[in-house]
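Here you get one chain, nothing else, as structure tokens; it is the form predicted on its own.
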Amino acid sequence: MEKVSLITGCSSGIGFETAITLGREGYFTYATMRDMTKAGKLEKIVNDEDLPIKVLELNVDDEDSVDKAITKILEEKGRIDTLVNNAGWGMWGTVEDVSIEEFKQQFETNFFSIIRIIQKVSPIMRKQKSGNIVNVSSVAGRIGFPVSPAYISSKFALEGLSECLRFELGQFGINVIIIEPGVIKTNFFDSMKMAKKSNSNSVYNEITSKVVSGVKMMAEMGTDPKEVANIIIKSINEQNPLPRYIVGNDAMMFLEAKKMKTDIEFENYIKKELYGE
């Protein structure tokens, strides 16, 4: 039986590479994105390689857009075997500098949109008595550090949601898998938004500059997004996938350090790694 996958956020980075990888593995893949003007690069590869991939418009923040996309998939294929919740973005700014409205915007895409899609896809998978829900989290879903609390909080929330879902959906044959990449070599950090109050007048300007520079430097040597795509494929092809998959040497290093050190030791370690203190 043909396996059908739905991936969000496929215009670039992890979503882009995952769509191509799934297509090459024979999955009929709906590669979705909010802005269809960014579909050209993916569509060229699909046409050149004759891959079973269909690019579809889906704005995860818009319920009507989500309904329309899922309805179309069911009309065409009648099933969804794998859902990869990948769409997301990040924001720079300390807790004081990020407004409540900006926190809400961050959570709308990185957390509430995932709930929105799962609530629509999980009944389909329950009827099938099978399925994989892959939530692309981050090493930042298990480690806090300064200047991106909105993004990090949304990923911590996603980790908790995913653990709950494993209990609730596992009984119906649905796997819930968390992917935890470290710093990935994409345009993610370049496209991160800056909180409106994060400017030269902010008392946090110095630490913000240090952290942003440090993370962008790490991104230059980051993990290739293809490695994340390969881990996603590996996880959904396993009969009994693990709850979590860590991707990237840096992610493994950070999580191992957190396990081995006291909280204070780990805070000092993060300061040194991020901005040399």
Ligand SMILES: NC(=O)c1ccc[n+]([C@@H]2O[C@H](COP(=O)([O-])OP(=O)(O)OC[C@H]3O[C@@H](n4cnc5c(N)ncnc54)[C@H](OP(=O)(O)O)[C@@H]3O)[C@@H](O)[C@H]2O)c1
Contents of the next structure:
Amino acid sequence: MEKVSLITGCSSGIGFETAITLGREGYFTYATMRDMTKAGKLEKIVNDEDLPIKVLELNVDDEDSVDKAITKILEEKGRIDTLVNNAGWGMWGTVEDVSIEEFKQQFETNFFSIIRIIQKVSPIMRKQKSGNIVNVSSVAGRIGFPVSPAYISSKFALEGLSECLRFELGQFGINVIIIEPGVIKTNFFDSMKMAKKSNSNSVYNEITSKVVSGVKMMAEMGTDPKEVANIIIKSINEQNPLPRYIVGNDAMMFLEAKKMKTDIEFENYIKKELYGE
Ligand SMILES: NC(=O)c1ccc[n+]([C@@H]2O[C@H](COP(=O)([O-])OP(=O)(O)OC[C@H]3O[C@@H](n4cnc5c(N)ncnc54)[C@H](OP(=O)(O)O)[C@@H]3O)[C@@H](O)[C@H]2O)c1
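With the form predicted on its own done, generate the form predicted in complex with the ligand in the same format.
Let us now look at the entire complex, which starts with that chain.
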């Protein structure tokens, strides 16, 4: 039977590469994006290689947009075998500098939208008695560091949600898989928003500049997003996928250090690695 996948945030980066990888493996893939003017690059590859990929509009923050896309997929294919919750963005700014409104915007895309989509897709998978839900978290879903608490908290929340879901959906034959990339070379860092209060008047100006430039330097040596796509396809092709897949040497290094060190040793290690203190 034809396997059908739905991926969010396919205009660039990890979503873009995952769509192509799944399409090349024969998955009928709905590669969704909120801004269809960005579809050209993906559509060219789809046409050149005659891939089973259809680009569809889906803004994860918008309930109607989610409903429309899922209705269309069900009308056309009647099933969803794999859902990849990939769409996301990041915000710079300390806890004091990020307004509650900004925290909510960050959580809207990176956390609430995932609940919104899962609530609509899991009944379909339950009926099928099978399915894979792949949540693209981050190494930042397991490690806290300064100046991006909104993003980091949203990924910690996604980790918690995914762990709960594994128990709830596992009994119906649905796999929930967490992907934890380290720093990946995509548009992500250029697209990061700065909190409105994070300006030169902020008392956190110095640490903000240090962390932003430290992370941007790491981003230049980031892992290719194709590696994340390869891990995603490997995980869904597994008979019994693992709960978590880590991608990138940096992610491995940070998570290994967190395991081996005491909390205080680990904080000192992060300061040194991230902003040389
Ligand atoms: N890059 C990294 O180092 C890294 C590391 C760990 C985890 N991640 C995670 O990987 C995922 C993909 O990021 P990426 O690195 O591939 O960055 P990216 O190239 O910036 O891609 C992000 C994608 O999410 C889409 N998006 C954002 N808000 C959306 C919304 N409301 N509705 C639909 N799509 C939306 C973007 O669409 P537009 O083009 O319209 O903005 C874009 O397609 C994110 O969840 C991110 O947190 C990234």
